[in-house]
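As a starting point, one isolated chain is supplied in structure tokens, in the form predicted on its own.
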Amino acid sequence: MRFRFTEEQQRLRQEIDDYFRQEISGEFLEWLERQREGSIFSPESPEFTQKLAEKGWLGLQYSRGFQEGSIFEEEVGYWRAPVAYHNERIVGAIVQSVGSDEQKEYFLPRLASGEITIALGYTEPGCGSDLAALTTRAVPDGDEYVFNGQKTYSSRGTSANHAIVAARTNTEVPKHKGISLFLAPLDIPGVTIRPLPMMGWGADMAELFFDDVRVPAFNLIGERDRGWYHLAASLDIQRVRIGEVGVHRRMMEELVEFVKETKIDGESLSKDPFVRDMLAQRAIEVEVARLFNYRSVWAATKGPVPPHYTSMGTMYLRETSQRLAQTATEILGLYAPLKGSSKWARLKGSAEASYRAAPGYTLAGGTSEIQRNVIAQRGLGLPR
């Protein structure tokens, strides 16, 4: 397979790159660095996000295609831009795939404009990897559904105004067959949001509590009781981690520049064979991870993405994330744990932030064990 972007797509990448280079500078860049130092690994700026929405870049997936949307996300990751569009992409893909014409007309423009922002309402205290064991209920009552239950580890739970919620709508069938997906507002009576700060991922995680919450039936996305299958398809989209590819490209560039410029006893650190070997290995892995994700992006233009493609991509990328954070720590030595505000910090504290976030990489969105199961069963055809 030869993956290559068109000239038009390359111009789009250059336009986005030029814009971020100009905008993410000066006082705004200083603000971003302070946010990361305050344990917010991926800060958000509603004002900056609105600028991108006005340029039409948040809706690229809908207006131009999955490849164009992926180009945008990779550049967002590379520039560490303060916009969290990952969840909106997932929900937009669900609405595009199984939503009614009325839902597409209502939700997609609002997702693209930034008017609707999304938290993920999947995991519960008693179920994570076995998501089909969820117990949150949604009971029909006229033209509404009444929700009761709890979600935890909801990314962007403290800042989003909607959540994509998986809830049980049928208790008389096997657990995989009684789940539905809803796009539920979070600013309505009965919803309680409790921040759940994470060590490396900041304060945007939350627990969501639903106590007799009434959600319009219009917000049921896809067929009732078929939500598990819609959810599985959305996870395949979620596991295209192209934004994280951009993050790793940036980290590699910074590390290479650091070892070139740093001297120990008059000798450039780049001449140390141990350092050279580590960086060479990481460079290989980052490029392989990039191509894994590009393959999934390419497959999305041909039809449904094979689940094992995205599981291979996300597992390899996220284990590479941990190895890259470890390598940065070893190269920087005692400078590595310093936050960006320290006068002794190197790389503006990015090694510290990456290392702090690293443990969660192989948990969020499905553990590495889950990804390997998908690869084995749906990629290799092996039995459960």
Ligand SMILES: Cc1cc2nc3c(=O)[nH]c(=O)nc-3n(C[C@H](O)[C@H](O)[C@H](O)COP(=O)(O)OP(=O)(O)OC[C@H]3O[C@@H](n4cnc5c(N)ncnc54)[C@H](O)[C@@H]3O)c2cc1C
Second form
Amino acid sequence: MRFRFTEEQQRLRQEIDDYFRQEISGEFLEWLERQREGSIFSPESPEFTQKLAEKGWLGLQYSRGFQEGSIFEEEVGYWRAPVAYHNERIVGAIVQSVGSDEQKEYFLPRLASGEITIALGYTEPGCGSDLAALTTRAVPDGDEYVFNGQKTYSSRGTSANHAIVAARTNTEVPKHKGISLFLAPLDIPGVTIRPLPMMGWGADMAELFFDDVRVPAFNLIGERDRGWYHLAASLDIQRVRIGEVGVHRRMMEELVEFVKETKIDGESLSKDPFVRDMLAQRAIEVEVARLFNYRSVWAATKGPVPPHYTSMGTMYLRETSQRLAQTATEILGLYAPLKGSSKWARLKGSAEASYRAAPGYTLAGGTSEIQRNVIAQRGLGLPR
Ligand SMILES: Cc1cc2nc3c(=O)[nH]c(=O)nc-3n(C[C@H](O)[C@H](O)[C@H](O)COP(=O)(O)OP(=O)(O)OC[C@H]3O[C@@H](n4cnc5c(N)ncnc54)[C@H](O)[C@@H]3O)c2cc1C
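Alternative state: the form predicted together with the ligand, after the form predicted on its own:
Complete assembly follows, chain above in first position.
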């Protein structure tokens, strides 16, 4: 295993870093911090996303490579840049690997320009971990499919104009063999979007209802009835969490700054053995999570990513996220529960925001139990 970056890749990181340092400042930074109050993740700014599209950075994963895309993502996380998150890496990767030439030509530039924005429509009220049990139907009718069903916990459901939807196209075969993936527009008749604001994860989460919705057959991505396999491969991409590693690296730096600057009874907090011990432990964990995720990025440049790599990376990172939120809360003490808008808040209310987001970390994109199942089966070869 060797995942050293080339000089060109390092230059790219520097260029992105310089750009964010310069652009995410002043009034724009203040706006961003106000928007982040409800969510650990940054909001999406169409104007800012457009600027990044013009720089050619949005579709880096498929225009230049997985490593370049990951460099961009880590920097976005670190700088908390307000960029649409799901677009390029998850859906772009699916279209690129299994889409037709016409679909690549149509969708990839629009994903890269930010014109098409994406919600994830997998989970349903009756299925989450056991996703293959999904019941949303897509029935062919001429050159369209007619959708009926419901999705829930769709991140960016209220703000995106498309959703990647897993729907049942065949009821005559075992459950995981009758699913297809669609890139469905959300602004068409029969789609109802009901906001599902979620603690710490912002207000753009939604339930999506499909009531005789007619989706063009062109929007079927990959082979009909093979969606389960496309989806499994896309989850392996989704579970490369290098962007979140950037978020936590930043949080670590801010906590270290805070303890250096803060005095209790005339003594610097940085000298408190308990505080030092907690921070050292979290620093190890964030670094391990970073390396796990780089291993997945590296593997992606060689071929399909082994599922247990991404499950280890995602599970370890997300459990680290929860411990980091707890550590921030303990270090900030009475400042910790204050929202960013309070004049007394420290670290712009990050401790409060991360603490609220913490429970969702080990649910979103597959629970810790499911990740451990993947590691046991796919990594250790244990029976189902
Ligand atoms: C913040 C957040 C964002 C999300 N974003 C999206 C999104 O954008 N799009 C989307 O489609 N979904 C999204 N989800 C939904 C998420 O993918 C599901 O919540 C998750 O897969 C778990 O499904 P469930 O909630 O139905 O729980 P269940 O599957 O009902 O699980 C309940 C409990 O049982 C355990 N369990 C279930 N099966 C097993 C098993 N085989 N072995 C061991 N333990 C098991 C689980 O670990 C869990 O603890 C999001 C969820 C959250 C919290």
